[in-house]
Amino acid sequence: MPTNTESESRKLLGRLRDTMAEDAAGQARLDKITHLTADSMGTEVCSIYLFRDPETLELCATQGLKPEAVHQTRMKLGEGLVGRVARTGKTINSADAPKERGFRYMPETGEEIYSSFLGVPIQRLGSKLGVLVVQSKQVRQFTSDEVYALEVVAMVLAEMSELGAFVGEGAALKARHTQSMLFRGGTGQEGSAMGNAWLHEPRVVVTNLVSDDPDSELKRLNAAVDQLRVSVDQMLAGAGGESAEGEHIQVLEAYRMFANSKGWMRRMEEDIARGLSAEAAVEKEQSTARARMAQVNDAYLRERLHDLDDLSNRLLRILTGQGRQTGAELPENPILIARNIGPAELLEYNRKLKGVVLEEGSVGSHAAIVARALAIPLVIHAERITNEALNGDQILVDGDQGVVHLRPDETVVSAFRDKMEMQAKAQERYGSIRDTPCVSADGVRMNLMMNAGLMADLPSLEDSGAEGVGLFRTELQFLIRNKMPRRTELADLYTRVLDAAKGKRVIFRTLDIGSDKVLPYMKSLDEPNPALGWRAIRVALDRPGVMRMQLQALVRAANGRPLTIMFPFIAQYEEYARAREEVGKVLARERRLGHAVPEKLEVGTMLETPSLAFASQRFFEEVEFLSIGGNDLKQFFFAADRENEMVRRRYDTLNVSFLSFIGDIVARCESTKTPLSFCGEDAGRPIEALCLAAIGLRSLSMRPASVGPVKSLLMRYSLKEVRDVIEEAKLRGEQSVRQSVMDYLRDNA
């Protein structure tokens, strides 16, 4: 690019940083940025729209338009040009802008007598904040150098608005991280709590971002990027080097291209050298990154933008010094808010966290897996919380409806907290019932178990009343740890978990890795499906190895106490017939070396695949208990990912097909006298456990805080006659019996 151009740009941003410097109030910086913009590029008009509130654009600002349509002339985003550019992010140039498609004539501001027509987008990180626009008579398209020296002064306009330097009159021009957010996304763990918000990855804030001595910010820039290379060459390094394998090789790997990538390094030292500080050069690429990223469906190069915004933050953590640990303490009742988070990060704050929220994951993440284990709220899919939320603001996360209040005004958080109340005094009431035995008003005798996962969830045992652990997943072990659990390891952890139980029936699965669950020291593979892929049993019958360390564990945990086994994701008798020998060939092992082998030992599978009800009498009669694993059983059932929000909920667990097929599942167990069981969120629902109850099933495992309300209602209605409910809504042809069930419990409340 040409001195000349270079020069211009600084001035013009010299002039941007004297004006934000100045003690003036925000619409007096804004008048003054569309006065210096229109002048230093030559055009009539400078005008500048933000927006007032998601889905509409105020005029604030102008230098040529009629002064009086500033903070009166408003359009809906995607309206006319200026909407069209603050939609979609991206900039419009046009020479002859009447003539564009969505043209929109605003006869308040006069700007009938202009043709040319350049919109770019201010956005920060992915927050879209509004519109900078210039105009000429002259019909004439725009060069290059002059959409870049306007997106310039856009990104810099976002960071003087990070900064607060527009605060002041006018309606559109209220301080950033001040208002009241909503934030709808999807439940990822049930629950309500209410606290302060704490980000696992505090904000950079770059307060410089221009500079006169672009010589000296390039060696900046440089001397960094070098740290940042060597930085990550360590952690390749640390992860085994280039010959290791597993996914977080090949994430370290794309970090690696991108630190090295030329085009990176040279679109930066570009605007540097047209006036920019180099923080403010690697945050305007990130801005640039996180816009792509908006816009790419494609789930590998979203990726890669992931991947590049990651090493962006490590960079300008570099240039800053602004590391993770800012010095400030957790707050009282800390919220986590994180874009992602791993198991191990989010076990590190132990039970000190009263929710989390997430602008990613899924209901089978291993987040989820874990918020479910310590039994807090979770809330996934909340786009972009993390640029708005600070750290300390009040915030409250109703994860029933997978919604988030952040900062909310008084008469939100009087209903919040009254729901709460009434949360809370429901508990009480079910304390009252907890060690009381589950029996319907018909007499039917029902067993509620719980589901667990870490040590940390077995308090949860006695307190909410459950006579059991339906599920222990030993899969977490794995999950949080950098390398494979040692045999000792895993009986000391088991031990732990038997003793904690107290005599209590507790039923260890098996490791359940693959899909939803790939181990960091593990080479994962690109599988089309990896729900339906190689997974679970699947995985240890084909690397026996892991499995059979697993087992010894097992059984020298149990040190001659009662032990029970269960498999997951059986999908036929061979697997569970070759899974049953290698417990054999483990007990024989342990008894050859001496050691004590379960006084009681019961083998058990999951029921999670249709073609296990299937199954042959044999394995009916071979089998000695069942776990209907209502999760993925449904998803494969209505051939709907439960990772995907847009079908997950789609189906109902009270379908009748569905009931039905559960139905035919109980009916083959109780002529084979196989034990049955139901796991599963559904477990959880009362209204689903009290269905569940009525067309056979007898035990139910769920999370500790639904044992309460489950049992609650199981004891108050006849399971006899909520099954005829059942009955008389298959006969009417209804594809689901919920609403007839609930208007039985309303009717005879």
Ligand code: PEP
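Predicted, not measured: the structure shown is a model, and the values here were computed from it. Think of the rigid core as the biggest set of C-alphas that the two forms share within 1.5 Å after superposition. Residue numbers count along the first chain shown, from 1. First, how it differs from the form predicted together with phosphoenolpyruvate (PEP).
Once you line up the core between the two forms, the Cα of Phe51 ends up 2 Å or more from where it was.
After superposing the rigid core, the C-alpha of Ser706 moves by less than 2 Å between the two forms. After superposition on the rigid core, displacement of the C-alpha of His35 between the two forms amounts to 2 Å or more.
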Given for the second form:
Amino acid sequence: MPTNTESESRKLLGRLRDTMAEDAAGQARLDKITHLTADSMGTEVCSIYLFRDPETLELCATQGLKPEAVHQTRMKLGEGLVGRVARTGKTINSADAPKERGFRYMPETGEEIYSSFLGVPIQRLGSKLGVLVVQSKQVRQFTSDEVYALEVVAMVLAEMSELGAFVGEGAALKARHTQSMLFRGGTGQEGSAMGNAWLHEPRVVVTNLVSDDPDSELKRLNAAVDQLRVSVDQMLAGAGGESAEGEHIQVLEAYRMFANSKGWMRRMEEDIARGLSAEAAVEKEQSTARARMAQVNDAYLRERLHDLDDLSNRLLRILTGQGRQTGAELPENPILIARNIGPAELLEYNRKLKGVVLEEGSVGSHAAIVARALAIPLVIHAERITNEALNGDQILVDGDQGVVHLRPDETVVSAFRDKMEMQAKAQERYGSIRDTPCVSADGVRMNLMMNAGLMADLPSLEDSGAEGVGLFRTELQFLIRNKMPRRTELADLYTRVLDAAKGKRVIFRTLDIGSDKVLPYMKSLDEPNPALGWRAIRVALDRPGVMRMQLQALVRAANGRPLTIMFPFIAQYEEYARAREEVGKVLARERRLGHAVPEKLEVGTMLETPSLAFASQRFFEEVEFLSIGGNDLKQFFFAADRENEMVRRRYDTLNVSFLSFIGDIVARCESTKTPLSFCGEDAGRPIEALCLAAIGLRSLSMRPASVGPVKSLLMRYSLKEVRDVIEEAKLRGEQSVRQSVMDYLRDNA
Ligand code: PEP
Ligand code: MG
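What would the structure be for the form predicted together with phosphoenolpyruvate (PEP), rather than the form predicted alone?
Let us now look at the entire complex, which starts with that chain.
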């Protein structure tokens, strides 16, 4: 740019805007932009390279290089200077390009005569789109003002491409958000779903990129930032009340820091002075932060960049007036897409959703628990999906593989449809045995129950054919609220659960918090090993108020009907005895107050710590029933964290040591006639369930969708024969019985 003034920059941006407004084909627009940019920058060459595929760049338009090279010259990511700008996302400014490391000229372009080179990345919100280059014969270093000006042009180019400005015949660039994409994440909840994308946080679309009235844009920016600061202060004040601690506050403090950051404001003001609109300036900063986010490994810094990203979104919403309520209607078969989502927000969608895809999340997260309760597939760690999906896009969710297909090709759709049809047929088969009692081929009666935790689960009791609720996780009601539920609220809920169960048995497990289940309104401890920490019954016995309130709510809800209560995480007899005593006290009090007490009351415990398997004979005689919590028991048995992807699948449930351990628990319970069940996730996996039945378990509790498949398998095989297969595998010294059992099932299919 000869004069390097801000007004020159504004003139160029104004021309770009006009180009955008013209009714021209994509290629014509790209050509015009190279022409305008070279003219404005005073260089002989301006070229636009765009990605053809994630590894290849293509020269898509040029002013100054040989026109025949357009759409012919290609380079790999990292190849030559252009490839290097694309790979690193960093600008290269060189007075003597041929001397630069990695320089490689493309003879067909005729570029060998140009000495100076300035290349900047074209990127938008962390997505790399291409490289914008200017070259000149004169040996000179471009000034920082010129670099800056070219970066602004690149940003406008990226935005224009987002708006579909370069689509059309001849242009290499396909409109973004039209290509099919595959995301490999992790399984949060199994199952398959086919539907249409629904963004929990709709993306803000910036359409006015350029402005020739910097003063009014500055005013808009300042007003919006003021509004943002006020809202952050209000959030902080609001959060400062009952629960002024924890991460929540830290995040808000970080927000406040950014909202008052001088550097952030200054950069945006400079962008506006050069001709960007206020929202384009915000988005440019956001893009820079996203590009940095992709490169930093430090967890703390990444979190802060995330905060900045959130804040930018808020600012964009203020500036554009585009709120969360866009007026768009939930599409048919909606599949929710979000970076992360809280359990309450997820529940608000009710049973409408067919699936959920998250960029973050974990198997044990509250959202995963809710997705499980709603029996919808959930894929977690689908990186960048919130950037790529648009409301209404077709989307296939494969929760079994942890894979998501966005805007899939027809062949993928039809293969997926076949898979879903097969699964639906299998479901039909299960439906036909729904009301048949589960009896194995050798005549053993099995009791199949379901796990639940929300009212939303209860309709499955009838549909699945489960004989009752073997585990009702009461903590979900505490997790989805932002304050402690009251006794009457809980009593109402438990009443509805018992009503919906229509006399079938429901085993209510008292509050199991701590570890991965942290209540937002309770002071959370910073524990080095929360899974081994102050959780579940340990909290309940140290601070008995909440458990007493819960026990009262249960007794009131039963209102004279039979009631079953189970305590979580009991590790030794004394904990059980003290918890049992609390039940006694509550009953006596309720009686005194004139409330009905249950006609039949059973009190049992979970068996989740190896220690309890070795408890005294007295414990086994006194406790009215036991339920093995295989999720926790297995993590402690193998010392392998159930939440840690690196180790959670490392040890097989059908490992001989683990099965022998469970076999010993079965034997102890048989000797004292203590009813025993198994309610961890493994009970819902057909092969595992068959083996558990073979070693003597007679009651299994699982997610509702598993009841059909488990029942169908159990009814086809003889438990005695499977037991023999297991014993033989043990004698042969196998580490896991899985292979032997699979071989047996195949040979006897
Ligand atoms: C278990 O540990 O197996 C169990 C059923 O409890 P939770 O998964 O709620 O910890
Ligand atoms: Mg547990």
